[in-house]
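The chain below stands alone and is given as structure tokens, in the form predicted alone.
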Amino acid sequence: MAASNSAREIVLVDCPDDVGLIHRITGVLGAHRLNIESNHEFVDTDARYFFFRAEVMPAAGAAAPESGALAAELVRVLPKAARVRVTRAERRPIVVCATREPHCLGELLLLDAVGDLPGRIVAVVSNHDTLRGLVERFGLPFHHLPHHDPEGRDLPRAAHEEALAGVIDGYAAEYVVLARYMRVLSADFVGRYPDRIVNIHHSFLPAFAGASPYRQAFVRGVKVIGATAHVVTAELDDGPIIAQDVIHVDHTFTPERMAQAGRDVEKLVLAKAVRLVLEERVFLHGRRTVVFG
């Protein structure tokens, strides 16, 4: 009886580059009775770095190794500093973070409701009450956390990041989407969730970072606008990029316009960015990725 695909695991490997190391890997996953169903490697011919990826599958009848112990006698077989991971091909948990811009929080709910995001969106968390009626229709739990005080007085920052953690911690969430999140993240909070935490810039980055990059697109006379997703670091709109698009404007479209046709962009590159993260596909290698289409 063949193996379910409960049982399918995504192995993740990156090291310094060596003769035999597809030999070595695939030797351990063949001794296990492991069946690659896909896989896909690359070297940085620069740094002498080696990724690879693949999702195996137990032969039938046999059965599943544990994954710490897979992961172990992988790194035996491997250079120093290689880095394993085996992991489970399923649903991961995130939360979704926004301030008052609908269309790409819309894309990621649409997507999770008819299952084709593979993740699960267990929460919508916002610094305003805009979107509670989008985020209820699909039966999830919103979470308003205002930025300011009754009296419109600004909270103090650590103490709204605490209450915006305390969320996500709450549904033990693997990652955080800002998706149009209008506030900037202290270095504390991103360290808290180190490579977990995927925003959406509404500009083809490293051009027009920052504020209002429409208006900047605007005064600058450009041909093409775009959007960036990429992983949040505490440099502000400068983590390395996992996806990037662009549409065509000219001369007669306004700000107002370029905004407008950015946000088709925008929210597809989310969506895009949000899958690739949560199949396991973006290696992280120094300020820029790796990524497994």
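The structure displayed is predicted, hence computed values, not measured ones. For the two forms, the rigid core is made up of the largest set of C-alpha atoms that agree within 1.5 Å on superposition. Positions refer to the first chain, counted from 1. What changes on going to the form predicted in complex with another copy of the chain:
- If you fit the rigid core between these two forms, you'll see the Cα of residue 257 move by 2 angstroms or more.
- Residue displacement note: residue 221 has its CA displaced by at least 2 Å between these two forms (rigid core superposed).
- After superposition on the rigid core, the Cα of residue 133 moves by less than 2 Å between these two forms.
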Given for the second form:
4 protein chains.
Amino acid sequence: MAASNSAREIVLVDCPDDVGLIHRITGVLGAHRLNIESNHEFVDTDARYFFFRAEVMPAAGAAAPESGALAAELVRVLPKAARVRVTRAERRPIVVCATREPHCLGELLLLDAVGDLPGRIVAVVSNHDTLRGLVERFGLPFHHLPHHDPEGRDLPRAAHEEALAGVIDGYAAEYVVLARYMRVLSADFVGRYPDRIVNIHHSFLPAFAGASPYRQAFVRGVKVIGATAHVVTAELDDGPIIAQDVIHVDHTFTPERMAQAGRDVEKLVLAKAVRLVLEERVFLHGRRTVVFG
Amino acid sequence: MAASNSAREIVLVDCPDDVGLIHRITGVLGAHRLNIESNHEFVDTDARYFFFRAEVMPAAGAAAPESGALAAELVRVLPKAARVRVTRAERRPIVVCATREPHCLGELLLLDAVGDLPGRIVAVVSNHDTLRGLVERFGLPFHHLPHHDPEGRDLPRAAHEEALAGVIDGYAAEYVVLARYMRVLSADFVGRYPDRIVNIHHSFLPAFAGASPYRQAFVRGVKVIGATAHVVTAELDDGPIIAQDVIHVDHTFTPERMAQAGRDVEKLVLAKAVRLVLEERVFLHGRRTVVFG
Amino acid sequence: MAASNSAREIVLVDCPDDVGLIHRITGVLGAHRLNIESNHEFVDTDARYFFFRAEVMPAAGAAAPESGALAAELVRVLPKAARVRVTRAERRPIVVCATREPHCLGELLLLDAVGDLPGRIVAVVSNHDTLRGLVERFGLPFHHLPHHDPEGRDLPRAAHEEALAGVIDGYAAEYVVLARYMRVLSADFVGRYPDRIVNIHHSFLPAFAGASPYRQAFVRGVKVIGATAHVVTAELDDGPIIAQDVIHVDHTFTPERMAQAGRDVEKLVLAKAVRLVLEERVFLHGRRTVVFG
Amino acid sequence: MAASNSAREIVLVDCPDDVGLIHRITGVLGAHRLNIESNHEFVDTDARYFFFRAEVMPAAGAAAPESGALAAELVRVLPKAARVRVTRAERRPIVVCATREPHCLGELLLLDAVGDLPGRIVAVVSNHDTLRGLVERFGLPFHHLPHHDPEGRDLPRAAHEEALAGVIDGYAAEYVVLARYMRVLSADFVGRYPDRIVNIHHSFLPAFAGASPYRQAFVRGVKVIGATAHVVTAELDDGPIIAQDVIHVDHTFTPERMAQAGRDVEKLVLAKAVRLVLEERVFLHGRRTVVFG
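For comparison with the form predicted alone, please write out the form predicted in complex with another copy of the chain.
Complete assembly follows, chain above in first position.
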């Protein structure tokens, strides 16, 4: 289907750096009389890698090219290793997974409800039933996928993940957001949604292992509480970082208020990362991201 | 003089947006076998204006083009209104003007001394003699240009500014940094160094007019103290903004500690702005800047 | 009614500074075998004014004193000008006023719903009907108080404010939060709820007057977007400041994204201020606040 | 020696919490007609520990008590485990230790030179000679204490630390600041200056072990670069935290610019911590600090 004249397309290219890449890309775009409304590009001079993102619109009177055909033309003029995507600028469907904590999920539901999320939540999945009320307030489907059977026996992880994938695929979700989802996902599952799962976790200086992190942060007297949003890879909590921030705390903070600061910074950082991802502003390259903010 | 093969050049272009600008620029660069080491570009879709900055190096074995010739070639392929600059990436000479407060001047002197300033301070000018000791510690020339004659009569502003321009021009300074320089500069003077003078001032929410701003900030109980670095235009304190930041304060801050917070944020923001300007990362467009960070 | 043994009380004192104030206060508290669980005090050495806040609990086995009696005892030992309040630590009822923008209201509704607000929203009032759906999602009463009659004629301000006061008083709300409520309140109305109304507004460096502030911020190329939460006094937008913060923006931000950054920082700063106020952590003194964070 | 009437004293107390501690302290202060100019106190309700800091001045006409006598009186009325210090508010002498990096040392030298450090640097020690020029610019003694003998053989650590202690003690320094001093100090050495040594190190989210941290931060694509200032204990880099902050970075930062951001945040955080320590605003309790900012 050819895009209508009013449609904005996002053109994404990354490949090993070479002479004249922008020249070649803009050549193709210009031949189709596509105006570049905004664009970013970046050369990682260390890795000699090139990243490009543009939002384009047909010039007045010009017909919009078919996305796939445009991508194919770009592939033709670019190095063999180039990854090219041409995709409609639109509110993409996401599934949010949560467990029992409402702060990150609630923030996303609210942004969606008030029109401040450049995507749309199509469903929420949880391994507990705790958050059903919150989700249903927003008129969205809530899927409770317990990780144990009615007799309380743990389900095999594969079965549980199969159910989860069933929901995601049933809604044709393009991204999966783990909003304090406290289940470790298998490499197999992650591999089904490569670069399509976003996670949030708290981050401390110095780092803490083990349980009760805010208790530890309190005992250690930290002065900042941080959060990191990242793309999920097979290494849990260690995928490419999309966004990070911190909130300042001091000795007057109880462990409970440190945890509240943690919730505040987690929801902010997750919301920022989800917005970036939904607008296709995040490129992955090895363990790094290039984020066109 | 042709740049040596080892020389990095900075290419700066801005002009009304048009189809294929990057294509044309990169075409010229490619014809000279110049590798783009880093580049930024931005289209202000509101004003339909295009901004481009690249750092380029001749490819292995390629001869470096002469800067002026390269600029002329670019002008040939670009819209008539295009401004083109091709300039060597090097530590540019700056003159710093101060009055009696040492914090901003000191920060620049220190960054220069330890190699963290992408430029070099060639002289310091002041309308008082207070800061001579600080400047001479760093082995730099200090020019005391009083704004009154030995009998204490105010010099005509034109005479004082003529002396100031004499110092700036004598050192062939490319930028002038007002590091808490408490004299208003005439439109005539500013016009001699268009887009070449950087200033810093404190900024408050809400804004205060009049004297003793930190006293006012204290009385008003503000919770943040800010600073703004900007390009100096004929409208003092109102030129295009390069950088801004704030520091959080609270009710325990006396007016003196608020002033200290103000000094801290002023020196940080000025240092940031000066670094950006020295690396030719700041474009001006009307009342706005485009800053390629 | 005597507080139950499990009840935490908040003791608030402010008065001209004098020798031994803490000594006197803690003497009274100690006589009642009240343990101080947390306390803050501050002397504004400029104004020679003293501020004190403590959370107290009866020691094991001790009976809780009646709040009014405790306050009266404190008054007896303190300077004549002292203001003393003894109040139960509990989730206080608030009414939120909004107009058409949902971001600030939504943040408060969400924090309340997930248990991260140390108070409880008892009703929402608006001069438009736009936000009814959002409020009713959270199961809360929504009062549409249009500022014009069914024929479209503007209601007299007094009549409109009378209706607003009717809602506030009907719910026995202790605080009123203006969450982007776009009506100017009369000095009369403000005087009915002295120090009990909190407002949020955006703040810019430099300040802008007039319409379309984000458009102006864009044209001016600001690098930070701020927000200020303050206590409402007869001078609109100029009451004592409770909290302020900023978000960094740059030239790539359209006016729309600047407005989004503005919404983000407004909701954060308002939520922070409302939490502080609900926990009785904010003292007013002239045009300043003392905030025991 | 009795303090002169004009002298401000700092009173510091910490002990297990108990009923009426402030009452007892202020009773002693009041008996001496000492006005409390500013004070802070804090009860760690978790550890049931009490912290108190006041700046006091004799009331008009009152004689200043002798510091030691005042401390002894306070000890008498306080629990047995109380630590009491009464100390003159003055610019305390510090020795700064550095290795080859000038940024943190330079910041302290500059703040001292311009009067923005509430202490005075009496000497700088380094295990290299690199920073001599910078230090001598500020007219301060520079002690080069190499960690190897003239033949290049490593000195025994004890001998090197003995020399370092000789300098510190020779100047009667009250605090030692490690401004990027790249030698691990022995527990013995640290024990000679308990709670008197301040250190700075960079901090990352996530944490990195091993060499080239900014290279690792670059490869990992972190979005914030942090720094932590802490009191040195036998566990290097893991003592109680005084101050922390971060600077935001992005994919356009080379490892070199990440290192520059790291230098900037290190010098800021160290300067903040040193100011707090010099004003006796930092209490240590177990692995935590209480910082009266």
